[in-house]
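Heads up, the chain below is alone and in the form predicted on its own; it's given as structure tokens.
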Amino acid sequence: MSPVPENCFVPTSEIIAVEETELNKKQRNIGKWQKMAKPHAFTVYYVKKARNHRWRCSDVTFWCVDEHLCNQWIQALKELLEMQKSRPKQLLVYINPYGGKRQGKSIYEQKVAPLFSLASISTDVVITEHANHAKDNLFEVNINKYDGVVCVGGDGMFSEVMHGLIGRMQKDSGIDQNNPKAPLVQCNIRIGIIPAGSTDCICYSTVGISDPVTSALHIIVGDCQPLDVSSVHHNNTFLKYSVSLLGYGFYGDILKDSEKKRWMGPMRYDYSGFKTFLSHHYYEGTISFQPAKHTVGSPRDKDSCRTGCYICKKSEQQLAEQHKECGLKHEEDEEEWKVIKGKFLAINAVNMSCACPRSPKGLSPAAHLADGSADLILVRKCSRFDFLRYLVRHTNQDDQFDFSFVDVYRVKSFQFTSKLSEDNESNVTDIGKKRFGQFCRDHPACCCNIANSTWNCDGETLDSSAIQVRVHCQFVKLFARGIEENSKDEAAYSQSSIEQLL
């Protein structure tokens, strides 16, 4: 038996199926092949990795003229294939066809659905009609009978399933989601993300780029990647949960007045954008938060989350290690909290970097998908022009947290209360002046400018400017791999390949 005259390294795990293989007449004329009196074939189809960690479904066929050869190495690799565990049978899929260019259902059909009948994915699929329609359907479906859940729109769908799944889990469990203390319940469920929204930032920071065919094959070969999830309350009320960005201040300003342009469509996060730049608003408030001292690494050392992240990997360790020895409740209530009160143009808490094609580094280069803290960004009142040297570097590759206006810390968990509600609710302030330690004294409070502005939670606004959030440690699993160091070139690919096979 011999392949066609090319070299072909491939994981096992990176196989997607194996199929006997009919040639046609003209294929049986081809080369050496037209010696043999009935040649027989399989097609292994894998995955083929590309440049920018693009993966395209590719193939290579073998030929022999033994029948029982040929179908002795089909059933050994059709064994192989049933041996991984971590692959998706069934999967409950989702489909907002409203978002971002309303290429949703067509992407789906087109580019996916082929993909997964190919790796006898089978699928029950939902065409979501409403806001919330995911997430009501959660709540009722038998979801035991699923491997995951796959969401085909922007990051408001995979919000949507993402809150659908853990309410349903908190449900099940009979946990009170109102209580920003209660232990949750990991949602051990896998969610696949199918980008095809207007921005895709949580595919860039998992997979490293937003493509339909790349997603659906990471789902395929039944990739998980840990993710922390923020939990949002107000005075013992929940309100949201976050996996990328909470933004009060500038990007809440902006995603408040994007939101009465919908029908300028992606244009009009830019023309909000440069109104919200001009307006140069700054807002008062406290900020109290508890630093992360079980992560490894720091906002500000350079190491990127990649694929099988040490630091995220012995940063859920040691915070396992705390809880064990403390315990959650204890922790919360004994450790020291810091304290800042300010005049902030923008206060940002990201889980992971927030990269995107036009921020290839994010928000915060340095954060961990999954080592159980956010960075926290307070950008203090400065000139526009300072203002715009800190924007500008969010798309080269200098040090955007090099400025003595901007602070990052890592926490685990944050309270903010603006200068507004202080007046009207102060028992943040309160616990924060009796218990967690030393206000900053450089930014003492003022009368200037008392407006509210809104938090932008992952890319929806929510009703109260003073909140809660709690980092949850590797809360959710998606159906991806962290972005590869060089996906091109894999080490791995020397182990367990086709060419060692046969």
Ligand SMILES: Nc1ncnc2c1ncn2[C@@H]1O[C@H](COP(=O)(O)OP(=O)(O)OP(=O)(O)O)[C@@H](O)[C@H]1O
Given for the second form:
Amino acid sequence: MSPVPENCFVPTSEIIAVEETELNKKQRNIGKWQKMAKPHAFTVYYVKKARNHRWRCSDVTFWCVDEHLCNQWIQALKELLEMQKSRPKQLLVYINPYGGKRQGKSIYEQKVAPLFSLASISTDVVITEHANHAKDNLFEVNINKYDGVVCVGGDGMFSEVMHGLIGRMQKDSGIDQNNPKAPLVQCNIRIGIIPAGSTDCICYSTVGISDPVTSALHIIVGDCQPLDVSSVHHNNTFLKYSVSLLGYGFYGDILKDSEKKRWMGPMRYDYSGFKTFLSHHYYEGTISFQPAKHTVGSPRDKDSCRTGCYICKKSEQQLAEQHKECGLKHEEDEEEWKVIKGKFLAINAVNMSCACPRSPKGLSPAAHLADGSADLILVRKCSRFDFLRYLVRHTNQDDQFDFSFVDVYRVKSFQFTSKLSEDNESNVTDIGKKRFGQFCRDHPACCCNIANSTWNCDGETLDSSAIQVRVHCQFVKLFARGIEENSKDEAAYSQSSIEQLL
Ligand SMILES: CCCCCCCCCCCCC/C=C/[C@@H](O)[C@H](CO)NC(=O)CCCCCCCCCCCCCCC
Ligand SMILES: Nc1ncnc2c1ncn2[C@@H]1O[C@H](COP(=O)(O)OP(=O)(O)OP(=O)(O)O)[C@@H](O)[C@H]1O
Ligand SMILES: [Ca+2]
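Next block: the form predicted in complex with the ligand, after the form predicted on its own:
Once more the chain from above appears, this time first in line as the rest of the complex follows.
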């Protein structure tokens, strides 16, 4: 028998599979079993939680001489598994063979496919041949056939799959994505991310680790984590959706420079990051936003979003109420807009913490995955030294918002116009211009004349610097459960444990 640690509790929801086991000669010759006539056995495969939110597939084999009893156990456990209705049976998998360190295919074949097969999950696998292959394909496939779509790659690959799914839903419902106020149709088919990219920020921020086996196990047990999605428009043209970072200035410039260095792999971001840091460009513009009044949280909270987060639950209830009384919803258009004009080194809007291996607490450590808001971080012009102090705080325990040149707001929508496009009399909606009287007095406008930066939208550049953004609460769902608090300890306790059965 495999060694089982003392007090091992396994919730039935975390059993991966149960299989009849053929005992080999060596196993049969251990201890007292050698005296028995042909023992019968079955193996239970279960999720074992290790450090740092890492999950592994472990197994324990049970023996007995009574074949009927053994079969009864197998039957009972299989019935328990059948009752886990949120588990996927049929998945559509897209693999980007060129993402990150170009390991996507081998990661899937060696680490993920054997687990899916153990859990009796059928898959249709597409290895992408070009950018947008997965996205375009999602408009054609019979989507109702699947319980989920899995992407093997980085944040860019996730973005493709998400755009394909959301786009498909809107197309099927006759909704025009170019209308920034259109009541979009929610996407209920879950997305799984097997991390094989450069940053893997979405996976890290929703699971707590960037690890293919852990993510595969979250898919198998049928976890569900809703995510906020921002829609980005330029006038009445739809540009993109974003779930992690919308960054202008520093992160936009890093991305633009790094695109030319794709051959460097994940290292390109450090190279371009260093270069962009040295260039120290700042950009002048106007940002207008609607504060997120519906949520009780603040970006300066000490607690972060964790599994079962009550702030996200509250937003879920509000969303359900809104759906019941649709019609009242558009009052939000009249709600207060705040306007800030200034010179910025970085403007970052994040729908989630954006934690990643480079910065385990992320760009906004208290941001919530599913509260219907984004944290808008404004980093004003400051010295190189101060900006470096700000960046370094992303990697230690100090508060990165505790600087006079950094402001952070929790918002449900915002828009940005660069000074250059204002001067060129761009025809962006005029909410910002109407409120010029409220410009921040500490940082009056000056006449610096720098070219526009570009927006980094989840790792892709946007063509327009003037954008309008709206957060859609819990718009897509992932096979994840958020980051577990002290996951290792909590794993041991559950009412429905296999221990109770035994
Ligand atoms: C001194 C050390 C300071 C370290 C500061 C680390 C802050 C790292 C914060 C990472 C935030 C990632 C946000 C995620 C964005 C994703 O949607 C997107 C798609 O994958 N990724 C990127 O755009 C890719 C963005 C990658 C950004 C990498 C930034 C590297 C900055 C390096 C600055 C070096 C300054 C050194 C001066 C001596
Ligand atoms: N077969 C392919 N050939 C070229 N590009 C592809 C292919 N399949 C997908 N892509 C594109 O590659 C881009 C980057 O992929 P992915 O996110 O998997 O890896 P990455 O390089 O690590 O990026 P990230 O920094 O976003 O994590 C995606 O935007 C996707 O559209
Ligand atoms: Ca959010």
